[in-house]
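Here we start with a single chain on its own, the form predicted alone, put down as structure tokens.
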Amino acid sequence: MIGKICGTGSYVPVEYMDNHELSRTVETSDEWIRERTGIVKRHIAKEDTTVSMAVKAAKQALTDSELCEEEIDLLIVSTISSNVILPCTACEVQKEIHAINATCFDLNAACTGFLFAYNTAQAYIAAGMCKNVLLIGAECLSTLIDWKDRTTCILFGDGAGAVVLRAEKGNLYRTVSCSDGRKGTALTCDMGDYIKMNGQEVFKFAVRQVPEAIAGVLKENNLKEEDIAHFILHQANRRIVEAVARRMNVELDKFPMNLQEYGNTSSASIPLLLDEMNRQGKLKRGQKLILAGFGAGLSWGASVLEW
């Protein structure tokens, strides 16, 4: 058995700081932020919280699915910003849409978190331990950021997408999933500090990593570039991606980028993008996909979607 999309979701504050905005608090510029990441503006939680984001993210999702929230019965939260510890994200989520018969958790692993979220829920149906799967990746980045530190205030963002796997016949792609906890200064977040990174490490290591896990998991899985129609990447930085796209000798058409809108919303970008791409009836049915997440720990991969 494998896993199927059949519902998308996201959610993001109505609130947003574009980059003009932002040069009024820190020393920077429109065109500066522009040229170096690609990102005109983020969206910011005011009255928002993660879990209230997620949610709406969740409703989302489950409408276009047309399953109903009973029939859910694992849900998995993926977050590093949550409002709350105890009880999980995942529970707050069950509680509020009403998901009576989901066992629920939240999972951790920054940037990748979607990912691995996803590749979590494939083992759990594949191993015949559940049939409908909710997956949310949700974010309120702008709580962890020093709104001073020009490195990474001009980056991220807040927001929450969806999406829900039902189980069908099939055969379950193999996956490349990595982690170096060596290099793992390069971006950091401590208890009650704000989030520190060092960009050039973290640009090095994504052009580098993510190519070669997509060549990975398209070997793995018998595969070559032009058998996928979408690279779907975390949404991190536009100069990231057309790195990525360069070396892999990919047309950039191939790489679908929304992070103009949006920032990096970490474990949020992926899911979000897959919701847009749904709604604007990009995404056919039979197609094939990569996702690939990449960040903090350090840990990336990339996985085979089958839409």
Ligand code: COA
Second form
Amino acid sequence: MIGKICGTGSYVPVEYMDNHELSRTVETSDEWIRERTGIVKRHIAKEDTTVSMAVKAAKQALTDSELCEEEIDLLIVSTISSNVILPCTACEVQKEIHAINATCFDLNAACTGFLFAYNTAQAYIAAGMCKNVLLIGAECLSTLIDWKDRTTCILFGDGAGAVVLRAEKGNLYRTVSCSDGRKGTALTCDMGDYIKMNGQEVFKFAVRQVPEAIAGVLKENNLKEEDIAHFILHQANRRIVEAVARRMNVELDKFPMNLQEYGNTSSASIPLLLDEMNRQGKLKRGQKLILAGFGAGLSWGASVLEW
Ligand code: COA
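Could you please show the structure of the form predicted together with the ligand, as a counterpart to the form predicted alone just displayed?
So here's everything in the complex, that chain up top.
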């Protein structure tokens, strides 16, 4: 069995901050941020929390899936920014949406979190442990940002994306999934502190490892670049996406982006983009997509998704 996406949803706070506004609080400029990152604005939660955003995205995905909440038997939230340490965000979401039959847990693999959660869901389905999975990536990163640090505050944003996976007959694709804790100091957030990052190190890591992971997952599944309709990369930075496309020698228009609107929303970025593309009618049944994630840990990987 394989988990097929049968519903998507997303939510971002209505409030946002554009580069011009940001440049009034730290020494930066719209031009610098656009040129180095491609980001134009980011949505920032005022009233919303990680749980409330996750709930809104989840409700949309459930409606789109035409499954009812009682049919969900596994609910995973990927997040690094839960409201509280206990209970986990997934249990809080369960309570709000009445998914009473679901096993619930959170997963923290930073910006690779949604990818690893997707792989986890596929493994549960393949093992016959569940049938219908609600997968959510939700982040309120604005609470983990030092708004006086121009090297990080320009990059991140808040939001949530969700997908519902339903078990169907089919073969499981092999994945490429990697972590290297020895390089963890490149991107950290201590308890009670803010996100700190060695930007250049993370940049170099991403442009080296992501093309390698994608090449690996294609090989593992006997696929070629031309078999893939869209390469859905974690939305961290336009220059990273461009460098990956260039290294792979694949045209950039196969790499959809929405980071200009939302900034880096960590584990929410991939489901946010999937939902946007789904609603725009850009995804067709049977198409093969590649999901690729990378981030703190360091962790990275790539998986095949058959739409
Ligand atoms: N506005 C203006 N200047 C800035 C700035 C900002 N927001 N942030 C840094 N600078 C300055 C630096 O102080 C430095 O000045 P100096 O030359 O006088 O010392 C100069 O710009 C260049 O800094 P540098 O850090 O070398 O810039 P960069 O080209 O590496 O770009 C990032 C910085 C963060 C955009 C880039 O490293 C990056 O995209 N890294 C990956 C980050 C990422 O995606 N992380 C999440 C992965 S999940």
